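Only one chain is given next, in structure tokens, and it is the form predicted on its own.
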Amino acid sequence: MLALHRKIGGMVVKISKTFINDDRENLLEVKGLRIWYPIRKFLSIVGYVKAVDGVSFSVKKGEIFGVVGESGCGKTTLGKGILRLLKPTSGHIYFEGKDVARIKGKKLKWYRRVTGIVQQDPYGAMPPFMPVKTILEEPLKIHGVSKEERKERVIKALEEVKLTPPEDFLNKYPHMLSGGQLQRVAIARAFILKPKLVVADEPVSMLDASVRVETLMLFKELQKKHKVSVIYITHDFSTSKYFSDRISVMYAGHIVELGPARKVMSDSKHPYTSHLIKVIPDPDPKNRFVFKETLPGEPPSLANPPPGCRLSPRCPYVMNICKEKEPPMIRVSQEQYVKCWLYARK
């Protein structure tokens, strides 16, 4: 590992650059990724919102990788940064061994073709003045697919997301579709270029409870059929448990725990993960009067995070070192990692 220093605005940031081996199982490797939003006062930058601050993980080929955390923890910023919809402040994004963190022009256009996104709000994600046919054809046109093939792919994409018969939906506008139908169009658009990686940012949180499971099952069916890797961003631990192969838990711009989905759910290590799992709604009517204890206080401001561990002001197990130094990511079992001094000191 090589320690580098980079000047960002008026601040000098230490960057850990890791030279990775060519792991053929990994489609994506994120190393020390930082995405900071500048805070401006008049024409000067007076600080940064550290939405993603030194995040590292990998996604295997054909894997569903869950990113779980409460609102404002940096999940969506992380997903947009990986897709290069946001420019990273520092760090590396290796896709099939190529660093795409700072690519431009034709190389970025290539990356757009092999990646896709399903956004949280299907109404906000669709141009209201375009019919479904044009919405699905647009990415194909941009990437030079012939007119005959475009028509065939649009019909097939609608059939795959079970909007049948496809001819009934081609000329409909977004406002003519239900939320569930429109999200299926969004899923079809994400898969129509046959990508290798899809970022699904809260893909069912805007839908009625009655269609969430059906939509997730459809998404997983397409993921298996096309052997696509998926980054599943959500605040809902209960769906991530069943949908994801591995889960990472984000808090205040950091990943604090990472491991196989069932392992994290059944044997969580980080205090924050444990409290998130405790407050999952329980459908058992016997528990309707059971008080679910949550962590005290509020998440820290990402413009001025606390020193040391970012959970330290709220953590019931806080120690002096937690308030002084940021904990390292510790391997606690074969595939489970946790960012906490409780395990680093053992």
The other form holds:
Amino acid sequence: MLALHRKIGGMVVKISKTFINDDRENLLEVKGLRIWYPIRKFLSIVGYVKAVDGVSFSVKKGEIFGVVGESGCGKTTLGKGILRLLKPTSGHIYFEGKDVARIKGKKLKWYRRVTGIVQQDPYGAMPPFMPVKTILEEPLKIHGVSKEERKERVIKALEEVKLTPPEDFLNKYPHMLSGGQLQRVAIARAFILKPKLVVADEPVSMLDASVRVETLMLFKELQKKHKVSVIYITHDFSTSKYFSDRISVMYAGHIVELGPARKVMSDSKHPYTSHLIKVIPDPDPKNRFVFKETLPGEPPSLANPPPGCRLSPRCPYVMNICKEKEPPMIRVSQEQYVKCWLYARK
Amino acid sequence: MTLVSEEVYEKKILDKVIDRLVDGVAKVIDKFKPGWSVKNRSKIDEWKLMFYAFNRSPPGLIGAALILGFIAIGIFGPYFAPYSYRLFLFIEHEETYLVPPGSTIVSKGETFYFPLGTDKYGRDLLSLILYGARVSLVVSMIVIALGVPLGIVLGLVAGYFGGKIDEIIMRITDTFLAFPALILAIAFAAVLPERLRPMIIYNEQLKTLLSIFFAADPRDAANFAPILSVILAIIIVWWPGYTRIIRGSVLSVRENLYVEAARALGVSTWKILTKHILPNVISPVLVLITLDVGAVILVEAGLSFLGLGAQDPMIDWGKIVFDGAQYFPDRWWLVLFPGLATFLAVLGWNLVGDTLRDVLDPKTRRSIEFKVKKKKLAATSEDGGASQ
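Would you generate the structure of this protein in the form predicted together with the partner chain, following the form predicted on its own above?
Now the full complex is given, and it begins with the chain already shown.
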């Protein structure tokens, strides 16, 4: 791990130049990824919404990497950017060492095959005019799998997601299935091409609470079986804690804290993370009337974010430097990084 | 397990007829592609469901009957016409050739019966309406067959890609939309027939083909040209409507998650357009087509009424009204009967269009299905619950 000591704002700061694990076991490395949406006003671009603004992290092989954040913090944009559904404004995405941020044509098709997506809304994620069979067969067809093998793999995929007997589901249309069943089909579709990376964008937030755990367990089982890396995007700390190996917390387009799931949950460093963990609903009914203190103010506009640390207008520990300079990613312990001036070595 | 439809629906006679019809079609396809009907079982069932829903709507059925009547008359009418449209009988009746409906005339030893009377040349009005139906049918079908695909493709491309492509296509569309059909048709009628006429007359194959299309005598080949120019004029002002509608729907459909999922799986743009987006935007177009067939018949009749369409002795419904208007209201039959025919044909298409709107919209279709389902819901509660 490279670490530099640099003088910033009168303080000597230990900056990890690359806070990415530079091991061979990394499947995906994202470096300084920026995804900005242009704001158009009559043919000219008047500004950008900086949904993802300089994000770096890495995902190991066979790891579940959680991305947690409130709505509007850019986590979905990040997921879409990694899958190349959105064009990155700048930055690099290394997949198995190859930069996929600007690939096109055949290479992009290869990238589509080795990545998968599970979306938030299972009702919207299925084309309403196709039966399950066609939905699952389509990706195989595109990537040139023979007819006999296609049939086999569709049935196998349905068995894997416990939609049994598969013959019952082959000819059903999406509107004939329940939300949980649909999400299983979506998972089957994401895994059918045997991808190496699956981005799961809030896969259970639209589901009934009763099938959430079941679906997540199924997901994990499949992930272990196929040794797939998963980027698990969610706003729900509690599922992320059990599901992910490592968690990153996003705020206003930045990753503010990154570390092993348990460590982040038990010993969070960033004021924003600590605050988020504090306001997780308490399952004990005795505490239902206990008032939970929230941070003052609201998340900044991504079109015009505050200078320096983006949490600075709301942060209780705000210092002068916070309002002037953007904090670097600072390593606080083994594998735990925080983007906060509080931890800069003085 | 079989599909819900087979057990739950209380079938009416028409449903059974449809069942046989659809199964028959499936069998025919099966002969060419063995195993097709087994593979597409669910598709066939879905089609049947759509027909069942259609059968629950009386206006739709009336409209369907009118349309079938119109198409049947359009195709077979000319062959069953009692007299040819070129047969000028010159039977004098009270100093004119205009014979009122239901009269039997004996002239030069021959007996003629005119159920709907005759026009100013003494031609049988019933025969003229039967011949005119063919021209109206062919014109409306050609306009739809050429104009709609053009509009759909441009709308899909404009809506999906957006940005500059969208701007360019839509501004061209606006330009065409701003063209008044009438002025364009007049301009075409002034220029085109002169160019088209020699092409048709000296090209034997085209001549034969067109005379079969219009059920006309090849000797009238020179008069096909104005009709063709009218068709062209209508097509040019017709497709922009479809482009607009498709583009609007594509704009909303392309934001759907399943389009994104398809992109993430590596589905090509063309396949996303045709397989994921088109099926979801096509139903308003199908409705619009049925409404537009009626509208095209009216516009074509209107252009003929202005003297821009068919020329003597060629005939279509608009022209009969045009010719008859000068004798109205004394010789009322010249306006009433072709007008009534136009009215019924347009009404039929409109009724079917309205019903299709309900049948093709999954939400309303489900409510139609539900009305029928209720009775047997208890027996197969699991299936009923699964659908939502």
